[in-house]
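Below, in structure tokens: the form predicted on its own, a single chain.
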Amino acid sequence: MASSRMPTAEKSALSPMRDDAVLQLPLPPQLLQRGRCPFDPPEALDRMRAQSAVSPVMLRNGRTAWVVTGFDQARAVLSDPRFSADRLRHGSLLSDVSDELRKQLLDERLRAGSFISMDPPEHSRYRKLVTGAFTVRRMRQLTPRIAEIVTEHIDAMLATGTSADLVSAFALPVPSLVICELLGVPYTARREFQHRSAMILRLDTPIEDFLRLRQQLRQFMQHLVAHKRSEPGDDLLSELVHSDAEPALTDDELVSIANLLLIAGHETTANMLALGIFALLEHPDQLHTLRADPSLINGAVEELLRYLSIVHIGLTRVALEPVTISGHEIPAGATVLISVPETNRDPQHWSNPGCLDLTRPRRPHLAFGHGVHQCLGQQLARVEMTVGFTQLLQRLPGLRLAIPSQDVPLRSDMLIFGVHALPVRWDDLRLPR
């Protein structure tokens, strides 16, 4: 069996977990802190990845984890039912808080119907009843609304001139008005859901934050699954609250798959957009190759997917018994990290994985997740990136960075991994050259 033992450098680094504590794992600093590349993933998850697909890690708060960096075990681990997804109830995570945070954040009334934290069959009754409204068929039916919402924001972008902050512009508030629109939350509401779910996705946000933010978020959706009882519309909200479910969802069901797909219908690909301008702006052979031939598209959006991987810090799972993985015996109750940007770089399964190649031939990458979990709308996120960059590139000529790309603010402090703004410049066909 390979070695377990922690490295005498790491173990200086412990502090005590306390009631603002934050819910993500205390990982090592090295771990989360990228290089000069800002789309590389960080230099250590890099060595140990080098030394062994599954490594041990002393946390912070002196407990130890494994992180999984190794393409092959990760798909093991994602679709092992030894695994937990549920990290709060089955891994330590809680075990230094103080009894009422840890209630709190236990209260199954509160947790009920976050399927993307519960394992099956609790998960895969959630999952059957949305899985519907994210079909291959459904994405392509919303398809032209979705090219109408990214034109008019092109053209909005356009009125005002020849730059922009293609965040606040354009990559937050497409993927926003997409998911407002198919769950039927009003669209007005936009930035109150989308400060409240950034302070959530942060790493630093303490454990009573995150409870305070949970209630707002609850309570908005709340009123509106109140409405959609009285006044339903053509949306899936609408249809979950008068389906003939058996047993018929409950309120706090309903507020809690609501609030879970309103945040990642647009974090991530908000995200993704962004992020992806960027990565081209950075490679302008690769740009120049997709301009020169935009049948890549399809091609160029898994590769970006696998390039960028903004999961940063990576899918947790929770062990319900003694695993043995790649040598190494996890014991049972430990927390298993898999580190999606280091797996989707495994020189086992792609060559040269660190250079971004949109003619790559297309191959499975972990940007969506593995098994029971992996992604309910990839393919809503697929289609709004393929529409997003198309439209964008074609017209915004000369699209470049406005600021030096050492000064493009990254997520580094967010769950899900991207800038926080990218202010872009592009020419203005109006005037003579």
The other form holds:
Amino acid sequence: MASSRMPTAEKSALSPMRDDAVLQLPLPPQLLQRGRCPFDPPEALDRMRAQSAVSPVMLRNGRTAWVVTGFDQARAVLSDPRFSADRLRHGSLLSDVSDELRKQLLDERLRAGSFISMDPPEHSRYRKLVTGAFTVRRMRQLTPRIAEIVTEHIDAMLATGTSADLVSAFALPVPSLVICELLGVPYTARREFQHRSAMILRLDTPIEDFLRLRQQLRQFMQHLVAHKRSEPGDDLLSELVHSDAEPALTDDELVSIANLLLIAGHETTANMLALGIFALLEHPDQLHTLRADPSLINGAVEELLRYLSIVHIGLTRVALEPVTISGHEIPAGATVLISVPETNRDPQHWSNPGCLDLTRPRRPHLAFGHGVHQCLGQQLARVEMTVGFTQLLQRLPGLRLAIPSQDVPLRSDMLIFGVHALPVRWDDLRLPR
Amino acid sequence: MNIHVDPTVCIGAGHCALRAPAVFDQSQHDGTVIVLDTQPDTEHQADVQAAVELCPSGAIWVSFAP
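Let's compare: the form predicted on its own is above, so bring in the form predicted in complex with its partner chain.
Below: every chain and molecule of the assembly, starting with the one above.
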């Protein structure tokens, strides 16, 4: 596929060759700016959807991208094989990047196994190798251990007093420990990957820094793959290293797969847990409803996934050929951005979509995506949230923010939305009556 | 109600096994869909329909005998 040539997209004077370029689509700032409510998507996106479910927008580099805000249109794009998930190879994202950086970003050896950006049939081979480890049944088997981890972390919070930062004390360590145990990554080595994966998920990390961080993460994982080869454990990475896949998985592939699962496994659920509690605290009626009837938890998790849509920038696809969606002709090579928050609030699909309603009937949402790339770890995330929210509400009576809500630091600067910290307090159960 | 599945397009998201566990399971090997009951009772009909709607890969469909 030749690099993209969009209607307005000849190399723009606005985009000189820069090596401090980032790997993100240069969206107009209005499409990134949230209003007063921290849970609502940018108003500019709402206005776009009110006009059309698919809208061309001019990017900051003068190129055009198509933003999908309609639910049905988003599902259509995400299940259409004419759209590729390989945005680096097919899109215009790297058009303004130096040859040297582009070469490193497209290095076949380093991309091998990174199936999140592959299309079928290549994608299917890798996905099927790991899907067996994330089935509903396997997650049910993991549930007691997840509950134990959640309990231990709340015990530790209770032991230290009546206040904590929910992010550092609970929301980040719980899913991080769970994915480490599942994969077979020593949690004691978390300093090797937690900070680096967080840096990679910043919206403003320059490509040069991204490449360096990627290399460091790969070196760490390479050592671990070598270790699992000689001393396999009862974990997913050992299973993959010793799998009978045909052809056998190379070390490059194993390193990419493992890092993908490790990064995806803790940044996402971590943010749902913290932002979910923030949202519940800001909607006391909903919090009360859930406390009064804990059996609502499964529906509550789905509604929080929909309402919060933490993949807030959206999902990117590239048209491999001209495609018409809702009357809009999208040319070959064009980038399409599916706005997950907007599609999850499409009034054609949801009644009163801007309202958090934990009793809402379960319908499909796009929080985990759609099509062949729908989140591999979604059943794990569901268990972590179900157990996590339930225990937090049960065991921390009077849970409340310890700072004014407008002072909670939002992750508007990150690929995954959430809060950087959530200072909370709860009632002291140890006080004599 | 007759259940049809295509494990070759299934990506193992697991909605069906979660929503209608009496009708669907997942392969322990690669997580793809397994039908436990190709002609489920009407009591499962709503859950099967929900599973079809939730399925991200279009791996499940339903037909009705005349």
